[in-house]
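The chain below stands alone and is given in structure tokens; this is the form predicted on its own.
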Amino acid sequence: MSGEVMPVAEAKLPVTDWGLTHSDITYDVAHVWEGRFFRLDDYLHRFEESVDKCRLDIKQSRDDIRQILHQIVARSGLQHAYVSFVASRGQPATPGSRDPRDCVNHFYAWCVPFVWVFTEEMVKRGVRIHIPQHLHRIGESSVDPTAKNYHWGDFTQGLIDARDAGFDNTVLIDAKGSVTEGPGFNIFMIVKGQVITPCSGVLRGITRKVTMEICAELGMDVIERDINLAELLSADEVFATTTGGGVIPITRINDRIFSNNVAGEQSLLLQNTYWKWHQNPTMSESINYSP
């Protein structure tokens, strides 16, 4: 933070920042692996479009962020870690003003030990997903979903309506009726040999992108559109995408157990060769942890 490396305890934002008070905020989150970065480009592209769609302007370029998370990285020692980095509206100038353009944007990092979304027991079990009928998505026209953000009140009371009910993670459908996604992770149904993943209401995940190009490498046909929920309770098989965890089959949906409650053939197959793509050294970047 204002270029200094610090523990993550000792980090610390003004209360009056925007980032806090509004939500006014973009983010990523990257991962290590076995010590190397994995697919980094394609996570500091999605940042650098996020700051641009949120009309931010902070002063670091790639090579500057790039070389900012190698850092503190490098620093923890962490082989494995998730890896965020921020750029916030900040603080008016002058205090008390309402006007956006007057806060000074700043950017920020840090890295803890890998994060996983869903446990190593849920996923060991079959993963259950909540899909509430009552609680909607923000709408895209109001709040970009493909620009990373904080806003979480939708899946917030998501999240507790599922834990209530005895279930692991939520997904939420849109006004309309079709489904987009879960807090962290993306989603996807298998009819017939077809993937098939929500196209609105969206983030545009990495391990989306990387899950699709690894479906067309073994001959599976992705399809982009709007899915319905009963369609998804209908499909052969459901799996999450997700930087913290890859590929993860899911089991159960509301009151819909998939694959006689075990993870399905070909999420299986998806999710092992997601780990396998890890160790192409032209995917990703290894770390100097040399002092």
The other form holds:
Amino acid sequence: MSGEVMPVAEAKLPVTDWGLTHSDITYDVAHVWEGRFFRLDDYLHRFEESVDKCRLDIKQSRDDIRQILHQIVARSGLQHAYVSFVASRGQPATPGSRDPRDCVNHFYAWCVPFVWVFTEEMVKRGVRIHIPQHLHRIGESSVDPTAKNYHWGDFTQGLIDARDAGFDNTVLIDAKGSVTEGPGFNIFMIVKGQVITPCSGVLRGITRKVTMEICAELGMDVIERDINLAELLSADEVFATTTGGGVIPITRINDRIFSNNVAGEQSLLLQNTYWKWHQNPTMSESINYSP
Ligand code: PLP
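Same protein, different state: after the form predicted on its own, show the form predicted in complex with pyridoxal-5'-phosphate (PLP).
In what comes next, the whole complex appears, and the chain from above leads the way.
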């Protein structure tokens, strides 16, 4: 923060930062696996686009950010890390101003040990997803889901309801009834060998993108289109994709149990290939941990 590397516990934001008071912030999260960033350019590119879409202006170039991310991970010593980088609106240069253009935007980044969106225990016994009927994902004409954001009021409500009902996580439909995504992951279904994922109202996940590339390499057809809840529930397999764990087979949605409550074969193939791709040096870059 402000050019200094410090322990996460010491990193502080002013309480008047619009990132905090208005969720006026955009961010991205990349990961480090076995001492290497995976597909870092994809994450940096998406972050630049998010910064532009939010009309934020930060001083750091793509190369500066890359260097900062390498530096904080190297200093942390983490071989497996969750690496977040953030652009916040900041505070108005003139105290009390209500004009967003008056704010001094700023950049910061932090890393912690790798975060699994679905825990090992959930994955072992089969991931259970709750999709509520009456809680909708905020519309994409209100908050652009392709600019990664902190507008998680709908997801948080969905997560609390899911946990109360004995599920692991939630996926939200939009007001038209189309399936969107979950807090931290995209969703896919497989129907008669065809891999299908929503095309609107979602973040363009990097794991989603990598999964589509894997499908192309394995000769599996991929389609991006709207999916309604009934279709999702009648799919052969369903899986989630996330930087926080890769391709995650889902074995239950509401009352529907998939493949006798075990991970689907095709989903497992995609999962295994995703981790195999981490060994491909053209898709990752190593961190220099020596001082
Ligand atoms: N959708 C939302 C709302 C997310 O926050 C995330 C990641 O945090 C994803 C999807 C998955 O994107 P990625 O594969 O880039 O992690």
